[in-house]
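Coming up is one lone chain in structure tokens, specifically the form predicted alone.
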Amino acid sequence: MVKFEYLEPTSLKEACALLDQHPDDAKIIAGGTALIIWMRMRLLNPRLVISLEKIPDFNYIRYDDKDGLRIGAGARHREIELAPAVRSHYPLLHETFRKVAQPRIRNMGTVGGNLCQGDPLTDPGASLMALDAEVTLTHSKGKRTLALEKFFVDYYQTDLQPGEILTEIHLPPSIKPLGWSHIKFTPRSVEDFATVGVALTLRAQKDTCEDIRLALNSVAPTILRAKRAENVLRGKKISDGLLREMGETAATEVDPMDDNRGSAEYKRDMVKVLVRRAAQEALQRISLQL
């Protein structure tokens, strides 16, 4: 293991100040499920590790009918999975977070750390994106908000700037009836990263799609919104033919690579199938709410 200094600031202001003082050789640690592995592999060699563990009220999960859901970046996957407000108002998130790795990881990993890692194989980002999430990024001179779909830049790269800490995820109020689906295709093990991940939300009236969000993970250098595929269905009368076209269009928006989970061609074919299946599941859920 790399030798490093470890500090535990007791306020967000103190943590931001430490980042300003050590712009080139400091890393933030929250749950540590990713950072420690990277350090053991010597992919990262920080001289200073700044823990967010002792910052008060950093793992909140708060819901308001008018404002929506606000999640502190320090909230752990398991806390989000079990939160009553999440289960009641954002079942897509409940379904997603219960599928992340296994309980020991969910009890440690934080949602903020997951997003800041920028790993395109992880699940939470796609479902949060499908729910129009935005993130708050805080630094010593203030803060800014950014739509989550703009946060992911490239493979393991995000728009997080030097000195910034991701502090909150905000989701707008859930409008019902809302259809949703989360499909994590894992042919090897349920604890594995997805070969293909699909998160979808859908609003429809009288067989016509009013609005749709489709996000995909594990099939490109970043988690992504498949906007061309969304436009195939948005504002149109839903049919099996359009659902098939939407899946085929989504397959043109991805850029998968060959790996031990499957070939790029195989993943594109699975996108076609799973996007169509996700839309069908979302429509079934809408029918149950009416």
Second form
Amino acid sequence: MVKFEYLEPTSLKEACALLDQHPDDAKIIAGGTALIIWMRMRLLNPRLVISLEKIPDFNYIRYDDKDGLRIGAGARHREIELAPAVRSHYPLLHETFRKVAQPRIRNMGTVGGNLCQGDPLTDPGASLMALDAEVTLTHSKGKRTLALEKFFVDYYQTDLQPGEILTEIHLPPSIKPLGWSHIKFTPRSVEDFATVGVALTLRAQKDTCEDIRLALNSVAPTILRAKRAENVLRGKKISDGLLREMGETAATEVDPMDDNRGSAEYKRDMVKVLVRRAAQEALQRISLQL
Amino acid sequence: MAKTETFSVVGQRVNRVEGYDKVTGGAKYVADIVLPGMLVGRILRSPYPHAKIVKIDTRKAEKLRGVKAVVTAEDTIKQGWGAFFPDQYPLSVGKVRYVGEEVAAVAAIDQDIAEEALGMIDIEWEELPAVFDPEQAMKEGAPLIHEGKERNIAMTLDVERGNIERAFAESELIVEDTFESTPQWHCAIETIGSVAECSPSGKYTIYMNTQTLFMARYRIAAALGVRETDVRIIQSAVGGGFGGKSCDDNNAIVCALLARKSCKPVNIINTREEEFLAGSRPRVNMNIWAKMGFKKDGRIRAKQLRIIADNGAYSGKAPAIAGVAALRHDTCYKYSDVKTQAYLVYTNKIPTGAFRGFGNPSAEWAVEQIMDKAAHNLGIDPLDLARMNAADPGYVSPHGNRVTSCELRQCIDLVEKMMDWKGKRAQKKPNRGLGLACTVHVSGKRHFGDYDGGSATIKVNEDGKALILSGEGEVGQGAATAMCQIAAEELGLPLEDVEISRADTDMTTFCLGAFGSRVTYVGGNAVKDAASKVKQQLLDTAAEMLEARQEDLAAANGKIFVRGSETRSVTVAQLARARLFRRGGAPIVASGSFDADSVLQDATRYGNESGAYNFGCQAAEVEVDPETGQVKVLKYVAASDCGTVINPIGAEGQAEGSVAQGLGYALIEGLKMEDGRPVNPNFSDYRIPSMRDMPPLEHAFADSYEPTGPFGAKGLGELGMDPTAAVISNAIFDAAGIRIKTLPITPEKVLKALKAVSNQEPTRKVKLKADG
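Could you output the structure for the form predicted together with its partner chain, given that the previous block was the form predicted alone?
Up next: the whole complex, starting with the chain shown before.
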């Protein structure tokens, strides 16, 4: 690892100012579970590393029935996994964060760091998207909010602009009853990245799908919403055939790569199967058996 | 058959003797060893799979501030070295043969400077055509990797016993198929590393995490061109070996070269990427064509193998590994007529080497699937087929292996019971299936200058504690604890009164080291011999002190006492002091040795290779997801015959760890190469099973006693990983009617095979017939 300077600002303002002063050679570090690996591999060689560790109240997890859930970007995977509000109002998130890597990583890595890395293989983004998350991006002159699905731009690329820090993740209030499912398909090892990741939420009245969100990870340059697949089901009378069709449509929206977890073709096939299974599980959760 | 013998320390569930230091972080692994003034060494590795080195210019690197030494082949004697063939060099001479090969090295005051200096070494390369596939490499006109090795063949083996043609003619069922294994890495938690210093008079002291100290000394001295006594190897704590730390790599030699040139201590600790690239030598990958003939009742009549083994760029231990793959399994079942041919072929890839199982897992992956196919074709329960053919005590294999103790049938019985085999078979559920395989392994092997032995020294200190001086080494496998238990049992001491030294070539007598499942059996026998000699000295002195006849004396609980009147006793501490602190006094100390009753294989590879053979049987129940191809192991059972179990906690760990490594081999592992470059040399891309991936595992030890072993013990460490891949494949066949013939068995391969079956075969029955 190339030598670097390490700074620990004690306020967000100070952190933003530092980023402004060093537009080209500074990197933000939170848990470090991704950045350190890249630095060790010399893929990134920042001269300055700015830690967010000392910024007060940067890892809050607050729930309000009207406002929904607000998560400080510095919250660690493990903190989100175990937060009572998350468990009771967003079981999909609890389930997802429970599956991130293993406890050693979950105790270090932060949700903000995870999203900013823009790694399509990781789990949290898809579930957050399926829950309509938006992110707050703060810079020295103010802040903006953005739907999470617009935040991911390309392979390891996000919409984060120079000088910006991701500071908060917001989810609208939880809807009940909400059918949900999270499938992390890891045939090599439960500690592996997903070969295919599926996060799905849906609401149904009798046997008609009122609304649905389907997000996928590990199958395209970014974590993505499979909107055409959603539309197959949205507003329709749910049937086995329609679930299959949704899976097949989702498979046309992805753009997987050959890698150690499988060929692109195999991953596409698995999208078909797992999207259908995710929908079936979500329906079971709201007691809709087909 | 078990011998009724009661032990006081042997067979007890005891904690590791070195465990407290390890779990409290006190154990000194090689990266914890810091000597005053120590430099950091880094290695410049070949970026090409096959290339000539036209010119190396190190002048810029040498001038960098903080660099204390730069070495290339010019600093070596340019003599080849290697376990069997002297075909590799500490630093490339003239050309490189794989990506990762050591070309030059730097010692500097810190890692950053050392790495910066590596980038300043100018090398002019001339790329050569490379060959990566052994079958291609064997073709006329393929690029030649080593001068004089025509068609890149490093070694061939061709053995026939009996009359194979007649045996096949007399067979009533013939099954044949081709299987391909996978290049598997040891993935020990600690990478290979060394700390070396060189005294002004030219004596090297090397701290290293090797599992074979004296063999390391032999090879390092040869590579450096010095005498063995000029090299002292001290073993650090070792974070796992599995064969990968048996000194076939160049880490320690390069470290010693840098220490000599810089006149300072130097360390080189492999990064994980280096460990994959050129550290622990991975399992020899094999393509195996196997053909077996059976009588209608299931008896094996004939067996023929043709093995193409991928040696990689240099040979290391691969010649012996190919031999094991070719011959070893013929000790598991009763064979009469066998033929086996093996070709060990050079390719421009990382050299291969020793890995738990040593050729056996690749061979059993093939042969045990042929057995399973035969069972299905004959309509015999695979368990009954194994039982019918299982080796017995007294069996002599076609290659001369003489079986002493053997409880293979008992292992099969145990597996049947633990798995509820018959019950589950009677109530088969869709997509679920059962598979099993049997295995054999050695307890040491005679192939080092007609030697299959070990030695140890025990001294009794003035406080009555015994210290074992042994050069076998502890690599995390539990050898130190087993040896302390054996010595304590023989001496009548409580375990806490026995210690074992660290392995050090200057302080201990010659030992071959930790490989070939030999340490408990061979090393343990040497310790037992030393202990019995020490005990004689204790009895001599006790007889004088107690004024009793020696034959009336016994040892227990740290005392020697007169049988029948146990109050007439003297402690071992009193004896040690009494024998020493007197006119003409002497310490209590003795050396013991053992050489197994094995036979060096002759030119035709005939000869009883080991003093004792260990056996095992394993079975799995799996569920195949028909839509994803994912294989879930629902339950795994294993039974091992390792004779007397010295420390059940350690033995269970060995057995369970073996299965974990075997499941990795079966289902997920393998380094992928593109044009000779590894594409997944890290733990994110190369996965091994984690604790949470393990299925429910039940294990049992057969009731067994090896008459030539220390208190009846024989080897265990490798046995459990040998049959696992075949077990899984056989279970998948039972579950889904498909047979995967290349490792690892990925869900993608399974799904493809399932689709092929559903497109082709209307019913499973047809598939079975076509199989024959």
